[in-house]
Amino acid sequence: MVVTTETRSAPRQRAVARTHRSRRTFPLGPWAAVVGFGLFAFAPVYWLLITSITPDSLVYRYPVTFFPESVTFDNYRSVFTDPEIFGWLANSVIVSVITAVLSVVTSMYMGYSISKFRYRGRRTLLYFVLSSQMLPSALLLVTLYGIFATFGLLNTYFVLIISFTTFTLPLCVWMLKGFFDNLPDDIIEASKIDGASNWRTLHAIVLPLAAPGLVASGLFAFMRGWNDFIFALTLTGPERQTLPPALVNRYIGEAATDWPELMAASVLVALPVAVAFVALQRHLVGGITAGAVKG
């Protein structure tokens, strides 16, 4: 009887094993989804690149071609020889770097305080900071414009840095709070037993261990300031505008748009962020996911 049961169940087990091997060796569905989403995400970047190296005479031709018939770098040469580009580039660097530093320093102390100290209202403060992300940007823009106009601060670096920091600070606080939560309290207690003050414990012991979280927060704040369009366009004039709104005003007119040079300038604007992302990708992923799982 036992032999009969094993004999009947053997073909079914082999069929199940073949099905499992087939699923392991050829997962068509997930791979098709990954390829489809990848092509969809990369399509705008590809179109931007080929437009930037296509001669003007071929850019506006119809029907369009998806592969350039001839290549030129005159558009990049025109962008590099435009002296105003470097002024807007300097504005973007100043605003983005100071925003990143200010966001990291402020969120570092706030995140550490909420994570490692126990006092009344710390959770309320944490959710209150996050609630500012739920307001529409247009509503905040109108309010900030009125405040800055009242104090005569429009068209300055200060208004952009404060505005960008306002948006980046909540997420940076939450990221670093999650990172500090994962640091064992035993390390802090051992430092205090050795006689270190809270200030020395934070700066000499905790912050070096939290370097990936600081890098991730700083990169996020830098990209937020580097890519902003609407606030830089509204709160500043031509002298203090950053690259995104300045390039739109420079190449898009009422009668025509210089798409090849605009695409070439956009590639140059995206390069610093892409290089920074690739260089710091390991720290960025580690910093963002640090608070996702608590041991």
Second form
Amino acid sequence: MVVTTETRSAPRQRAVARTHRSRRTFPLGPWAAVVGFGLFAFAPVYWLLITSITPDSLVYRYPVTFFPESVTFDNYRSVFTDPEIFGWLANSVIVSVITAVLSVVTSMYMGYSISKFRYRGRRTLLYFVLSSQMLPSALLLVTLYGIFATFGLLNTYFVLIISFTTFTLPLCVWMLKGFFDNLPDDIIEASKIDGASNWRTLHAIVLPLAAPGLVASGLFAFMRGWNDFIFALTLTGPERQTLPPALVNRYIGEAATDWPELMAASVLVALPVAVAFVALQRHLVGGITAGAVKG
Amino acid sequence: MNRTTSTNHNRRGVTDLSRRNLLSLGGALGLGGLGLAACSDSGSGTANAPSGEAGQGFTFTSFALSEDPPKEWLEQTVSDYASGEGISISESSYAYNEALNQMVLQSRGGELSGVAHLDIAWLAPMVATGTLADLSEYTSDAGYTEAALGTGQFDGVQYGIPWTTAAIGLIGNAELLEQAGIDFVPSTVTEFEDVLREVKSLGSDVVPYAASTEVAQLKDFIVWMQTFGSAVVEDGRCTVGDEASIEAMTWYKKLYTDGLIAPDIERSAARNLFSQGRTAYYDDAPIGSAIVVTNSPDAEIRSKMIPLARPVRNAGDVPQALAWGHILVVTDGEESISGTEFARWLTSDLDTVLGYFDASSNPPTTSEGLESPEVQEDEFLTAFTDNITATATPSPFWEFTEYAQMETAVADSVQAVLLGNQTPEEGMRAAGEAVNGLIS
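Beyond the form predicted on its own, can we have the form predicted in complex with its partner chain?
What follows is the entire complex, opening with the chain shown before.
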């Protein structure tokens, strides 16, 4: 009996010991930190969503409540029935997509050149490109405004695309250079031994392998163009304005701000980027970290 | 032959920063700096009368074109005027908070043309661009009040045509004050403080005076410094740090410490508190009071709002209030006569003026407009004009191009004192030094 009892109790004791061990090692602190940071990060999004469905009469209630007493979709209806918003949406799509394409195409050639070819001044070139990131964009804006005004380019799509690309290129070049650094030279040399030209090697062999990096840099450039406020506000008039400045002009006034409609419009503005991010996040993470470890 | 090499070889990586790289980088940044310097030279000069010929198209830049409620009325009015005159008027609009920076940048770039709508506080920075026309010959016989004309003048030149003129002053809640047993208007700061203590006794849910305590609107404190006798600016120098400003700061801090004013209050929060009947006093312009009415659950709130003269330090002093208003300026050029004629019509034609008043609640600037039955029947506005606008003056800082930085310097110091990081003496002296640094 005693033996049986001991035999039966042994697994229980091991289980209890395991439980104690797991309790001892359960990483409560890190989990709490993760949850805390998560809530902190999600709070603005939550507030955005809640405000967008709060009736006008309740949005200024003081003290504030974290759960709306009643819900309305009138704000979304107002946004959807505003024909001007679709014009600004079209401007945003045109500018952001072309910026992304232009940034990827330009930076892939530049990144490849710097990564795989040896020539004088390439380091200087790399840092020269980076230097544009070291000045506050508001300061560069003054200079760019003067240049574009001189050439009569203000109030065009072109002016926004060129400006955004100026800012996206440095990071895209550095990102893709890191990606190309990681591609073994053996592949390139094998291609050349097989008779392929540099052009064919790049387009048929290297770029397909670098697809995650291209997607990541393209998404970054797209988001830069999509979210920009100050350049789009300053360099364009009402006809070419993208969504961020247009929405501010539309909903924020001297004495009052139409917060519910502004928040509803902001949700709609954020959706395309969120969808693109979710769809491409695997490539994005892979692309960004591609140049991080050399081996 | 093969220029392709591995980046994995053991040699200095391409991302290492050499002295040559640093020099290259310095050169690039230097070129950028030169570019900025080239764009930042002052363009101020002597103003000319509008030139060009009448009957030309122009651009009308106005933040009111993107703001409800005047947006719809204004677009239609501009369109009707353009049709009637047989000209084209392009419309351009920026959000209020972005408008000044955008217009200054456009002006310096030679891109701002036609008529521009300004807050009266923005006149000095716009004059500094050197692009505005002198409109005095178009304003002398249009019936504007002298006070309104003054809001468009700088260094004796009439750069602006007044569109609306009022003030930012103290508004009380008659119902709440009655509940506190107050049946008189406090005329001195001592009486005012006593009244606030009576209101406080109504309960902790009530903020007796929703005065600005958030840095964004702490420029309101400048009026209290003037109330205590500080000139704020005298002979081109900032006097903040003098005895009167320290006394004002000490009083304001006492209100804060005693819970008579509350932390983290800016204009929007004050309006919300007032609209919900939770504060007895707050500071606002007539346009803001319309927001209170819109947001209030109390349908009768408008009738309970009493505009009152700001209490004075000593009986007999002149009550202080900050002037508030909008003006239209015209950039000199081919279209400036057309633009000036439009600006004068928009601000002085009686039907148009009353249409704008109806759409925006903003008071007109002509004697005829102010005396019209439509305006006179607005009891709130009439009381506001009599009690507040009558003695309002522009901010002493508005004569400087850097007025916004000066207001921020004062606001930072006031907040430091309220939070207990500085004594009133330290805070006010620091503010004065900071402002004088901006003047020199």
